[in-house]
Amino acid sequence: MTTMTGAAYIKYELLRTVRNKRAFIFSLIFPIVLYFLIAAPQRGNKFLDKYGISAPQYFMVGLLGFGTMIAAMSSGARIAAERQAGWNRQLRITPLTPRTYFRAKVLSSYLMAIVSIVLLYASGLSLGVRLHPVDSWFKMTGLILVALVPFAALGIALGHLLTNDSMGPAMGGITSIFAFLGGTWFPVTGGGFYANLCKGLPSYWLTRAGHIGLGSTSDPWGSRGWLTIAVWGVVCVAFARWAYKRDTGRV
């Protein structure tokens, strides 16, 4: 009974995610519109051509981190809305386990992220982006999905801590700061405190994952990148569990 209830809830959660028009507009359409506004007018940018990179390719890679970050954290807005409507209280009287609940939320976050990736890839291809070798698409996608673990967990945590009205500004501010310090809009170079601060954030390595699309090595992270994502993943998952228990009173 519990298994069937869990499977039904996961299916319902994924369907509800797809049907949420507002979430699709802000989490998926906005990065695409931004991409075309920036990249399309610069298709003839010769400065990047001398490095073997076209402007559409450069900006597609840059916006991958920003777009997928928003998509992965979008579950927080849905959770906050559910709490306001009393839906979470209804769930607590069902056989649904916290593990199944978290699994459904993570899957919905990744569904949004994957759709965002596909749309950005399609947009890049429409402007002439071609990656060689072809398996660069798969390597880049794999690393991006790994780098999104902390953001998916962070979105769930914020959804259980903030109100529906405050989630929008909070998510906008957090993703903007992460994107800025992660090198989405301009490269992080050199050393010193600022560079080390940026390299200690998961958004930096999320952006670095996209550098495969700029002709980087097959593993642009190295041990430091993997360790940073692992630490942030553990911390954010623990934060999400704490926020859930605090909100629901479950132990």
Second form
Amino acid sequence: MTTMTGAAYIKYELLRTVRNKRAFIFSLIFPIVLYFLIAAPQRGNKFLDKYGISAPQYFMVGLLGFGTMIAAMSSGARIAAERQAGWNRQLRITPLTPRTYFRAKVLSSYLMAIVSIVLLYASGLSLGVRLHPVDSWFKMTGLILVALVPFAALGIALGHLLTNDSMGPAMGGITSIFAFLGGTWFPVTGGGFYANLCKGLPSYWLTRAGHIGLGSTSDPWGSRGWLTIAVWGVVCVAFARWAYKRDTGRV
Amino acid sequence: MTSTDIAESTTTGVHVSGLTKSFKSPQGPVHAVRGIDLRIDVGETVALLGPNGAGKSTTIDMVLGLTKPDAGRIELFGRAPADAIAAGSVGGMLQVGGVIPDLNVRELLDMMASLYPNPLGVTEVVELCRIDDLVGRKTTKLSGGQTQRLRFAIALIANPDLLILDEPTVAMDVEARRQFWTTMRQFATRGKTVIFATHYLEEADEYADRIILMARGSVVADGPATEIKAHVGLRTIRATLPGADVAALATLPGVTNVDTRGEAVILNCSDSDTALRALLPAYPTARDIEVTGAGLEEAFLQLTGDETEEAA
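Form predicted on its own done; form predicted in complex with the partner chain now:
Then the entire complex follows, led off by the chain already shown.
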């Protein structure tokens, strides 16, 4: 298989991603609906105004971590469904390389995450969110995409380990725990054991990446953030490779 | 490698030797395949015939590199299965399997074609498999039989030198089956090697040059269809014979076992001619005599001795 033919395969995988209604509704529409339900009634929230942050801006940033995390892990659910249909066995008797297979799955995850980001930004803009300076939008987006590496890999790993039926509860549970401990819903404060535990999670730094949108410094991570994301990234990618190998008996 | 080996490797499509596979089960190990040796030439169409649990699917999975053998060697066109698959020389239709959603039939075929170095065109496969009525349909909107036809088209689009079909006609109606086999033969005439698993003697007889008969994880017979048919084409003598002594009937030459249905006796025979010649003088009151070919299942039971299935 040449690089060009791999491109055709990936093109159809991406096409399938955008056509998947279930993933679209749960991974993309759900965070947006949640956003409007929470943010729209609080447009004139005075408490947050004191800090120079409007409620729509605060909740847009809050939901960014949660929404992109769900979107990035959504490939896992589709992998589990494909395995159940026996499709992975069919793929294994083709010249498709594991490299192209992973590339297609990771790109699908990122496509979902990017659409999720764009939808949330558009929703924020519609409720009057403005960031200063304007390049904060891009810095925030860039850092979020980096922070999603472990989640995209984790989604693929779970897709190869779990059955289609257990995928829904597992995804719901894992994203909730990551979001909760990562400070998506309640800020993580102090320096005790609990705070350190939270700061050891990639979701904490995913949430922090969003803080650029709340007027944080240009690098809200520092070396600790980069290191944490790098370690989680390496571990989750290794986990995904192991899960794929265990599932398919391939290297 | 000697010159004979080289000459052989160019004409041998599939070479399997000492292939063995067991699975763990709560009841202890299940010996699915117990040491199989096969040599299939390029261009041959071979049926793997056997009842459920004969080891056909396990053998096919190992040939396709989907299951790792406990022991034995497999070569496809002189190469390891993984290498032959990577080169795009193999197309397969597995026993169980669906297709992926969110594409229509044409798109899925195009996607699969993109994985192979030398695929057939989508239009050609659609024509060959006669699925032009399905091309615009979503893959999730197909019936069981239509899905099977699409899966066959996916196997063909590789333009493989070796086509492996594991009980391909399972969900098809009579007309779809007929069409399926017509397409398979059309494809086979292009010099392709075809292996298909089936538990229907008629399919094996009609569409294969050669039948490999498997039972309980072993090859029990291997030869041209006519020869195998004679081998398993055992006959049954049925006659009305009130008050017959079953034990005595079983001792007649050519009779392998005896059953009764009311006043009728049923003699399963390895040689019905001899059995009939012995039956008539010994039991002159026997009437309504019928001689019929036995079903494949009965034939298997005779070949394999007993019906306790050890293999899954």
